[in-house]
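Quick heads-up: it's one chain on its own, the form predicted on its own, in structure tokens.
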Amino acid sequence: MYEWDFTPVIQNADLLWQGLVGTLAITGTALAFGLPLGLMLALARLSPRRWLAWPAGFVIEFFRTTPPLVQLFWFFFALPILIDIRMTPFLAAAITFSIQSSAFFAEVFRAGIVSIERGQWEAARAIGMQRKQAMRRVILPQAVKRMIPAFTERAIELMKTTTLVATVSYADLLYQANELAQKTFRPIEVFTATALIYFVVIFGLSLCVQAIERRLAVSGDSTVR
């Protein structure tokens, strides 16, 4: 029988907690620029003007099927080379992961507002608003309301994908317990351990995001009535 051990690991949490910053370092930078990235990639891809949307539907579709490894390799080894500039870890991962979260988050933003009744633009067009008023004040925060969950989703995802950092020497999470795994020859706990920490904090994530949602409906009935 396997005897377990944890006490490695616990001796050596810091390690652990150091990779966990990294994560939410990525994931953090990615979401700040990828959510307004998104954005405006949704709006030029809804536009009427072809040199707008076009351009905007490549980069979606390109990033979206595309594998995000080959994309991380791509800006830490190649774009230094053509461009001649030192690329660190953490700038390839930023790059790579705000960029190709915007592209998804940019067909969520789309979804969302393709969905909002066509009387809601006549309504914000009878009372004098232009287009950029009305996405702005009518269309974009109703839009929102029904995205959260889609985007809760997405940041999770993001989250999870962040662990491919660790394969360009970014001391993420993941990095950080392959390390420890490797220091105290106890694979079997540090992984174990490792997983409960991503599982506490995506599922504390998901709790705050339902009771954001829940706060949103309430709200929604009171203003109805």
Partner chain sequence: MYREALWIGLLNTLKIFVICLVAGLSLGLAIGLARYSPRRWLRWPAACFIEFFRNTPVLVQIFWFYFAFPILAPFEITSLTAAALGITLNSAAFSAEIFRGGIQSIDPGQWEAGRAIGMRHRDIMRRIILPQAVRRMLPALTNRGIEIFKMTTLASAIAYADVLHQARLIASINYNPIEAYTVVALVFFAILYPVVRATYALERHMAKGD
Second form
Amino acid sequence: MYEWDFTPVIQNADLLWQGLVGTLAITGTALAFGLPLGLMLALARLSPRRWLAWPAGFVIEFFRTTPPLVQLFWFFFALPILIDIRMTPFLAAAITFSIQSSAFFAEVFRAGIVSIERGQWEAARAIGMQRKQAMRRVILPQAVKRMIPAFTERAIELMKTTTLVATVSYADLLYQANELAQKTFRPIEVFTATALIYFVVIFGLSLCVQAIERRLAVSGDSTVR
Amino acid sequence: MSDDPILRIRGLQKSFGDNHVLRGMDLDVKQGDCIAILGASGSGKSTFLRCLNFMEIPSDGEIIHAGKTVGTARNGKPRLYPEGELTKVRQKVGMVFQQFNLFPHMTVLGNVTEGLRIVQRMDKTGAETRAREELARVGLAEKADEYPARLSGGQKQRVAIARALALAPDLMLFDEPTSALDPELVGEVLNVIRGLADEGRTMLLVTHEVGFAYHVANRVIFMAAGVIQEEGPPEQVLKNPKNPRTQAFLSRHKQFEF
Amino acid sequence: MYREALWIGLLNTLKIFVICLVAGLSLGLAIGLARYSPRRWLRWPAACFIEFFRNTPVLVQIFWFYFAFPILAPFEITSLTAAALGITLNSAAFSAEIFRGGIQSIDPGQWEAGRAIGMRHRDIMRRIILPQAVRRMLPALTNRGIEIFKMTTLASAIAYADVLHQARLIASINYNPIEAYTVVALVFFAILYPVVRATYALERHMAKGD
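Okay, that was the form predicted on its own. Show me the form predicted together with the partner chain next.
Okay, now the whole complex, with that chain kicking things off.
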């Protein structure tokens, strides 16, 4: 019978803590770039101009249907050969997850935008608004509210996906756990503890989000027809 | 100048795919006209109205607004309607929808000032003063800070009317403005529209309220199969219709009272 | 020679994909049914399983099965076993939620009608509810399948010789990461994009049908 011993994990908790900070840093960076990029992709894809809609559609579909790990390897190993930059694990991860999550966010934005009734577009046009004014003033504010659940679900997916950066030696939580497991020869305890940390953080986040959604649903009834 | 029609419609056609909804409409709308458009559902009356502020882009024909033909002719192909030109026309041609289409995320005041501020670039205080005037006109001054969700259907439609009036249009289009309302709320909306007609505003009204059309309109148009079947003063079209289709339609609406 | 190495990798990718798809969806159905069961001792563990595996990254699960589990397990754990276990359990948790959602979306009147003619819970589920629910769940399940296919690349992180692992090998021997990784990306796109299009068509078709 195996004897569990979590002392080495607790003694090296600072290593795991640094890893968690690394995980949050890459998640935050990817969100900060992925959201605006996703909105731009969605608007481009919905544009009546085909030369905008078509490339945007291709980028979205391509990054949604190829595995993120392949994208990460491509940006980490292949991109520095094509263009002259010093590639770091963080940079590769930031590029990959910003673009990858933007493709998913774009679909969330698009679904939200097309869910708004035709009458809202017509009312905006009837008072003389241009397409982009109607989008900014009338459609998007209503769409964003409907998108919040899908959006947070995507953000949580993103956080889980960032574990892939461990494979290119970015010091996220999983990478630190791997190091620690090798150092202490206690993989069971280390990886179990790591799984639990991820669970607590992610489950905690989704509980918070659910609470916020409920608050919004209650306070927001005056803005929903 | 004032005798020139505000709107002239020449040979207007509209198709949706194979469905030929408007088959050549001609009409002159003069200053102060209140024109009621009647017809069975599917007669093309709503599509006709929606073409006049380009909610639908006409397939053929011309719409001449304030002496100027809208759009650019291209030989052999349908006219081109650039967005910039349409937004200008739409500010002068107000529209009220059957389903109100208020902006649910804005207050009543926000709904009415939106066009003034975003489209006409008016400053905030100016826009609000103007909006409150129009809200007072439709009797909803005290509801300025409410959200649409808290209004009754009749109130929503009155706000929608104020929203259209705020831009000082020279022509108002009403697309079955009372069809989505509970019967007891129809009166308050019709009263507002009647008030506008009494002020001498130019308007086109698609409606099922034959009695209202009789009392308020100075001209009545009966449409069927995508063309005008009969046109004239209400006494003539509604009381002594010549066209058999008009007669059949009116006999089905016998319950109205003059 | 490189083409052959990639081909072997692709076959290995397909192998782990089929294992995880079949095992993940079947286990997901079982857990989804347990989650909907009237018996609390079935419902509770199912809920815990779903929440745990949905809220931890699949790569952490794979690492756990590869580095930690062998110490506890009385048998040898290959990289295929570890990766397949991680991906299967993760997919089971996600598809369980799809099954539960699909079952819940069926009108309660169907249950009542079943009970009214004297059917038992299990028979109503099997004969009346599931056949209707599966149709509605089809797009979501297809999406899950696409996710599983993409997830198989994670097996390369523990040295399973899938197509990505082979590409990495080729790139390091041949110094041609651009070609190697671009080819892998295109392979995935070429396989999955038609499936994605089919899903869109299916969704449109069902939106019209329902």
